[in-house]
Each structure stands twice: as C-alpha cells, then as structure tokens.
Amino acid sequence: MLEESEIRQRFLDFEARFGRGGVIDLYYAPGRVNLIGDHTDYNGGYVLPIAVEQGTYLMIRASELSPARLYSENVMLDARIFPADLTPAEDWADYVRGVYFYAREFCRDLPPFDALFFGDLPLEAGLSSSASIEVATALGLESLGCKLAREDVVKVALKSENDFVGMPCGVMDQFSVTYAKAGHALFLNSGSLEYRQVPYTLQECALVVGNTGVRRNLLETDYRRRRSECEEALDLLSKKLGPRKNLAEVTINEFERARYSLPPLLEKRAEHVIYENVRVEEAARCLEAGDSATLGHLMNRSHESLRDLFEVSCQELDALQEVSIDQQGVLGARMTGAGWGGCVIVLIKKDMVERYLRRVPGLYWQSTHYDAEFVVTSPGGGARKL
C-alpha cells in the first residue's frame, strides 16, 4: 500500500482540482493474483486468488452540481458522469460509470459527486485493475448515501464489468478483490459462490508477482472465443454424459470416457478446464498442509496446460515461467490472470528471493527484450474504507 505521506498529498491535489467543499472519504480496493484456476470461474469451477499489497484508491465527495467529475492519476485523464446520459463513452471511466448505473437499482436517486482515483496497481496487467476500480466505486457509494452489501458490491461489480463494458468476465475477480482476507487465499467455488479462507501456512516461502511488460486488454483478445469454445464442448459432452450446468461438473473419470466425441480443439480447451479444476481443490489442501513442493508442482502443471491446451500464453509469459523455474529455491511458477500478456507468479524459497531478483530481470530481458517488474507480496486484506 502507498505510504501515507503520499495519500495526505493527495487530499491537496483533491482540493486544488475540485475545490474545497464537504467531507473526502478515502476507500480502497486491492487488485489479486491467482495462484492457481485460470478460465475456470466463467465455467462454474474453483478458484484460488489472493489480494495482492497494490490497489486501487479513491477519494470520494458527495456535490451539489451535475455532472459527476472524475480524474485517474494512472491514466492522468478526466471524465465526466451525466446521470441522464448514462452509456458507455469507450474509456477508464466506463467501468465507474457501469457501478453508477447498476447501483441505482438498490439507490435510486443518486447525487452528483467528485472522485479522485490513484494507486499503485499496473493496469492491463492481469492483476484485476478493472475490478479494483469497480469495487472501490461501489463501496464508495456510501458517501453518497448508498451503502451495499458485500454481496451486492460483487453483483453491481460483475454487472458493470459483464454488462456495461461489455468483457464477459467469470466472478473471481470481483469477488476476490471484495472478500479477500489478510494471510490468506480465498478458495471460491464460482459455480455457487460457497468459498472459504484458506490460511496461506507457506511460512519458508515468499511469492513474487513478475510483470512481462506485455500489456493486454482482453477485449482486443481471442477471450470471448476461448468462452464460446467451453460452452461448445459443454454442450457435446452434455449429449454424451448427461446435462450439465458447466464443465466443471464433468469428472475426470467422465471427461475421458467422452473425450473423443469432441473434436480436437475442443478437447484442449475441455481437458484444460476439468483438470484444472481438481488442480485448484489440490492447491488447497496444499496450502493447508503446508506442502509448498507439491503446490509448486500443480503450478507448473497448470502453466503448461494453459499454454498447450487452453493456448492463452505468449511468447513472453513462457520465456519469464520458464526462466523462473530455472532459479535456485523456485518451486513453481505460472502465467496468472487471463493470458496473453500480463503476469507471471513464483512460489520461491524466502532466501532465494533476493538472488532471484539479482538474476531473472536480464535473463528476461535477454529473451524477449522487454523490461520485466518484479514485486514480493503476500495475501492482503480486501476492498474497504479507510
């Protein structure tokens, strides 16, 4: 998190942009990292994020006047909000503008307000910039009189990403950057939304979050077809097997016994989201064991299923799993976050860390040509008012 020196800065910079007025409420949202279960959500499976220590910051004051005014330090863009014209204008600030429009179905009449936003999380990096925006926004309501649940902060959050934006996201995101617990990972099953606080136990191990410098946003990506394939593959198996409600409902045992009724392609993509599944529930129990080797090993299984089956990776995301897992104390790395570009994740021993840091940035580099970012985090806490 920034440090407060920083944040009471940006009260001044508030001010100096908006003028001097009524009460700034200060809220934050942290962005997540999965440790493991990537294109599963969207297919009702399981989920294992955890908050990471970067998010998204928003100040936020009720005004008098229409329309709303909103600033991004990250993008160092304005926009504006006209409640009587709320469609989406192709910017950073439909994702406000989405929370705003849904949430007035719990509040119907909301008033006019100035928000600053500022942070410390990369955007287009997998690390759910998008979300940690939305949740901030929709907790931030309640300085203008809107207070939502938990559970309605997810809904008008997934409904302003889905609907409005128009990215056809699973539920992770939203719900991880909400629910997320400070020491743990967050086990999510997306298919009902029952989850627990899994407590991160891997007390010899640190992780570190490399970003590739491949920026991504998923709209201009093949993620939309990746979804229309799971559902075509769920729709064969379905005439196989039995109706089912996704694919994570297909066992391995049933999958394999079905599996060359699909055609090639399909098969990839279905083997990809069954066997990942049963790799989140291992992960789990993993984490609660205290058995780092065997989760590093489900890590890197799942890299390779998302490169060979599910084919999300990019030349990049395997140079820097590959060089990764080359270090002395790594025990697993994977590509985290939809693909494409964005982010890599390493479970490492904590006294390997420092030498990791020394060695992987040029070995990266040498590569690929692209400067990587490295950070050491550990499970954070959620979306909250500060």
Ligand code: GLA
Second form
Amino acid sequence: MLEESEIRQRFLDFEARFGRGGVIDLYYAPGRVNLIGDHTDYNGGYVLPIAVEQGTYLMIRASELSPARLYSENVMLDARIFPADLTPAEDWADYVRGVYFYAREFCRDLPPFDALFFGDLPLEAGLSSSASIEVATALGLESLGCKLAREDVVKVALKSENDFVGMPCGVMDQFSVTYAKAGHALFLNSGSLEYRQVPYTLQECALVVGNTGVRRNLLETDYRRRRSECEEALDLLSKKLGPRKNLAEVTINEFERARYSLPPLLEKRAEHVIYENVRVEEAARCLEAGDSATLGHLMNRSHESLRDLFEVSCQELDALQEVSIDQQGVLGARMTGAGWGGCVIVLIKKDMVERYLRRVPGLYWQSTHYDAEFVVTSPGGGARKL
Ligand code: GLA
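Here we have the form predicted alone; I need the corresponding form predicted in complex with the named molecule.
To see the whole picture, the full complex is given below, headed by that same chain.
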C-alpha cells in the first residue's frame, strides 16, 4: 500500500487537474495472486487466491458536467466518458466505461464524475490490474449515489471485462479482489460461488512474487482458445459419461475411464483441469493444517501441468520456476494467473528469502536476459473505501 504522504499528494494532484471543491472520496482495490488453481475458474472449479498488498487507488468526485474526466497515473493517459455514448474506445478507460455502463442496470441516473487512478500494482503482469480497476470503480460509484452490494460489484466488474472489454475471463479475479480478507486465502468454488476464508497459517514461510518482466495483454493470447478447447472436451466427456455442467464436475476416476475417447490435445487440456481442481482442494487442506511441504509439492505439480498439459507457460516462466525450486528453502513455485508471461509465486522458508533475492535475479537474467522484479507479499485485505 502507498504511504499516507503519497496519498495526500494525490489529493493535491487531483485538485490541480480537475479543480477544487466538492467531496473527493478514495477507494482501493488490491491485485491478486493465485496460490493454486489456474484455468479452473471458467470450468466451474476451485481456486485459491490471495490479495497482494499492492493495488489500484481511485479518487473520485461527482460532477455536474459531462463528459466524465479520468486520468490514470499508471499509464499517464487521460480519457473521457460520455454518458450518452457508452461504447468501447479501446483504451485503458474501457474497464471504467464498462462498469459505468452495466451499473446503470442497478442505478438509473448516474452523474458524470472526475476520477484519478493511481497505485503500485504492475500492469499486464498477471496480478489482476484490470479487475482491480473495475472493482475500485464499481465501489467508487457509491460516491455517485450508487452503492452496490458486494455480489453486484463482482457482477458489474465481470460484465465490464467479459462483455465490454471482450475478455472472456472467469470469475476468480473480480471475486477475490472484492472478497479478499487480510491474513487469509480465498477458497472459491467458481461454479457455485460458495467460498471459505482459509487462514494463512504458514508462519515460517514467505510468499515471493517474481515478475518475469514478460508483459502480455490477455486479449492477444490463446486464452479464448483454451476456453473453447475445454468446452469441446466437456461435450465429448458428457457424451461418454452422461451430462456434466462443467469439466470440474468430472472426477478423476470418471476421467480415467473416459479419457481415451478424447483426441490427444483435448485429453491434455481436460487432464489439467480435472487434476488441478483436486490439487486446489488438497492445497486448501494443507494451508489449514500448516503443511507447507505438501503445499509446495502441489504448487510444483501445478506448474508442470500448466506447462505440459495446458501449455500456457512460456520459456521465461519456466526459467524462473526452475531457478526458484533449485534454491535452498524453496518449498514450491509455479506460474500464477493466465500464463504466457507475468508472474511466478514462490513458497519459501522465511530465513532463506534474503539469500533467494540475492541469487535468483542474476541466475534468471543469465538464462533469459530479462530483469525480473520480486516482492515479498502476504495476504492483504480486499477492496474498500479508505
Ligand atoms: C486470468 C483470468 C482468470 C483465470 C486466470 C487463470 O487471470 O482473468 O479468470 O481464468 O487467468 O486461472
């Protein structure tokens, strides 16, 4: 989180940019890092994310003048929102436009506004920067007279991402950014949206997030294709096993009986989802029982599966994961989020973190010629008004 003094400065920046007067409110939504369970959420499966301690801040003030004026310090760009013409402009502000658009299903007369976005969350790094913008915006509508319930914050944020921006992601990011609780991981069933806050009890372990430095815009990856491969696998398995709502409903035993009915590519995709889903349940039990060794082992298996079966890793993620698991004190490491770049999450003994941070950047650079950045994180709190 940012220091008080940095935030005070932003109030002055806000007034310098948009003028003085009126009530300026401040909202915060964190990024998230997923401990385990990737590409399970759009298959009705389990995920186990935590909120990181970095996020997006939104300063907002209702205004009488259309259009709404926005500025993002993160991308150093301004934008306008014309309430009478809410169509995607294909810039960063579409995340905000989408929220404003769908929130009108709940609140009819939303006034224009001035808004400043800033924060300390890296963009396009697989830490849900877009979900944090959407959720901060959806909460911030309260300052425009539109207080949404938490489940509606998630709904509006997800619709903005799926239908306005056009990125067909699952519910994990928007849900975890909204519902995260400090000191806990969120065990979420993405199919039913039932969830449990799992206390993070591994006192002797730290979580390091290593950013490979490979940025990617998910719209330009094969994410959409992976979704449709999963749908095809589900259709074929349903023909064999009887109707199933989603892949995560298929048990390992059922899959082992029916896997040979799938073409090899779809067999790999389904195997990842079905086994990963079971790993998430085990991982949640490990967290509860304080079993860091087994949790680390599950994280490594998850990485291998995302790399070899689901094929969403990349050379740099693999390099950082491999260098990481070779280090003393590391219990497990895996790519986290969608893949194709972004971050690795490492579970490591606390007393080995310093040594890890001294050695790994150089080793990673030697094998990839990328500079990785690292933060030690612990489960932070969810989105809120500050
Ligand atoms: C992205 C999506 C999520 C999820 C992950 C992979 O972060 O936004 O919904 O599918 O990829 O687990």
